[in-house]
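As a starting point, one isolated chain is supplied in structure tokens, in the form predicted on its own.
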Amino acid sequence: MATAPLLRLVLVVSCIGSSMAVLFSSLPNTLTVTASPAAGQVLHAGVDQIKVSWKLNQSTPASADSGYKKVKVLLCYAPVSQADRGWRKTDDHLKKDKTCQFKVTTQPYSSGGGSFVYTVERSVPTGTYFVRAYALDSSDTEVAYGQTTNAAKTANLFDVVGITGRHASLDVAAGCFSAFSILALVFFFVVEKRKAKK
């Protein structure tokens, strides 16, 4: 009988948690976000940079940003890079959403806007991306957003070429060691045949 109160407690906690969840569809698009890569441009991880800028939409009333305390900027997968990859899946519930996995920056919000220069991290895999910014309130909860692409996430996308870990020098070394191993095999085979004849 002691399990009944425990089950009620778990049910109440899960209901409270789900009612406080932030849904992407509930957020207003009040930020204008721009990024330096042109549509279709190819960037290289660990080398190239992205300049990201954000400001309040001109069509949004000036008082709408009174609760904005920070701006969190993220690098996000475009739908073409999410296809057949469950670990990059878009979910309306922001805690479960896997679209934006790479943090660019978090900065204090300024009504005049802001900008940041981001060097694409070496850990960013090859794919097609866009940039999204969330406005956060004093409890670091997302209250608004803006992104460099349209709602369907089909415009102003750019590509990142990730680091594969293979270089020409590695291929040359592998070829040399393979050739050496074959020559060593032939050499020892000939030596063993000569010993067997004696």
Given for the second form:
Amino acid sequence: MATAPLLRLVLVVSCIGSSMAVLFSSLPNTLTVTASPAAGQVLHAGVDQIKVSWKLNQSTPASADSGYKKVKVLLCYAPVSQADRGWRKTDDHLKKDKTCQFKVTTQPYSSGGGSFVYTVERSVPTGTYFVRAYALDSSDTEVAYGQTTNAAKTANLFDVVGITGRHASLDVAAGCFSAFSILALVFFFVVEKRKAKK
Amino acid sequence: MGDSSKSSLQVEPSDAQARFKMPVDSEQKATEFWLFSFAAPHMQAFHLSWFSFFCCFVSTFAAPPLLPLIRDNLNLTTTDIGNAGIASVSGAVFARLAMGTACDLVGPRLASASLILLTTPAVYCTSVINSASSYLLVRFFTGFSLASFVSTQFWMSSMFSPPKVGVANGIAGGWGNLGGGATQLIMPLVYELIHHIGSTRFTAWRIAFFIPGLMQTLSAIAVLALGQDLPNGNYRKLEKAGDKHKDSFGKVFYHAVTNYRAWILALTYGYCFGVELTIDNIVAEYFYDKFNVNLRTAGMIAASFGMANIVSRPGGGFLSDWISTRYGMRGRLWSLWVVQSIGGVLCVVLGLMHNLSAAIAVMLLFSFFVQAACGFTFGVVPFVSRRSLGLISGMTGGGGNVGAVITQLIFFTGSRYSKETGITLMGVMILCCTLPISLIYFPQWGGMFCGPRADATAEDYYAAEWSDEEKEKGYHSSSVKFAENSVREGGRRRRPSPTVPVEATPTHV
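Having seen the form predicted on its own, can you show the form predicted together with the partner chain?
Every component of the complex follows; first up is the chain already shown.
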């Protein structure tokens, strides 16, 4: 009889546990991730490509990856691109974390590792980045990670120059409409002066 | 001061009445307000002025709802965004003062249309910016257009009689301010449409800026083509015909800056209208970042703040007029203080809300009170001075923008306070800066805590702005007429008093 409420309690706790926020600091760094850009290299959005590869660390026991089902690779902001920009803030709770906002790829995990060639999307803004890969379990929860930079996120960072979004036609249109507004004003002033003279 | 004095004294009342569709008083100002009419010149002026002012608001606050895109495209920091927000409202501080003077001197039609057409290039050029400094510059110059608020209030005060001036000013101001809310809906919608058609994110937001630009250009042209300064015509025509005396800037300036009530109202307006501008600048980003809603939802929430202006500010003007029928100017002052203080309390509470629906609910209540306070303020402003009405409207309006600059500077620049804390502290500042209303005193009508002086009259108060030589030449006659028409500001108790017999001509003319 006493086991029924206990069982219920365990059920409740495990439910909470699985939906409880995953903390980044709790994840083991078991993946080695490498990306093709050299440190300080400048890439252009929409044009240049990044080749990302990941595999399990040499030092990790082979059985550690038994729970890994998928790998999610993301493009992440380096601290210099996060400074004074609260909307890119790093938070230990992965659900609230805004460090990595661009998905590179999500692939099934294989113990031999994997790679992907990513063309930097045109929506990626100007900034300094690194690449991070999360290992996901069957419920798509992060269980491990790896990144191209060190723990302080200071090494091996590369830059992306985003598209400006400007076009020559926009420049011309802006000029024309502005001129029209000023001319309309001048026109009415001239008309007023003529009327006043009459 | 902006009224045809001599000609109206000679015209038969029935003739004057016959020329206008609407009933008018001795200054040819409408004594009724027909919202859904376009009757020239009174209601036509109303619709032209509120709509052109609305377009200025749409342009000035077109950037905030698109900030999540602009900040990435231009690589902006929070400091850059904060500075641009301050710049967007600081230009209008001095522009509003200049506008007040311009209205006094050349009339609201030319003054407002010139300002609006001269600032539209800044709106179009927003589509070609590529750095934090160019972003700041376009927002700064676009913000100048908010000075058209002064011409709106001035124009309404010239077209509508004292019993209706509160509601006319309130609706014109409120429906103009509405632009700050409408833009939070319009811009994300236009952006999504353009993005859907095929442009990249970073191009689509640029194209979107042509919409507010076009609205602004076309509305200003309508003002020039269809508008009229005064019931009897435009300034230039009336001045040439000798019907209107051209006042001197020095005198107008002197009588504005020496009137302490103008300074107090400038301060307190900074904490209803100024706060409204600040919220227009920060609210979309606030909801987007704090509650993790998407761009369109953040825009809708932000829009509902500004959209309350449809009824809240006009409501303030209407209630101000209604309260004055019972309690006169003292009622206007008390209700202004009460409403603005409640707004302050709600602002404090808003920053403390951590639940999305609660935050939205508090924000809506807050918007009603803070915007109604703006309406109440401009129920008082037309009575502070007759000669310098334009400049005093400008000072009050400019004070509103100063309040916006100060609150953004102290609470929303850099990372010193989180946005929630900033909002709560801003509420405390509202409460403190609303107290000076208790210091406003009109000798003929009283103040919040003191009754009127027995021997003071409205004519004395307004005639004191003119020197004896000017009075001899009859320049002040419109002030005299205004004093007669504002007899109701004494409140119900004073009406049977023989101090100001409306039918008799003033003896000291």
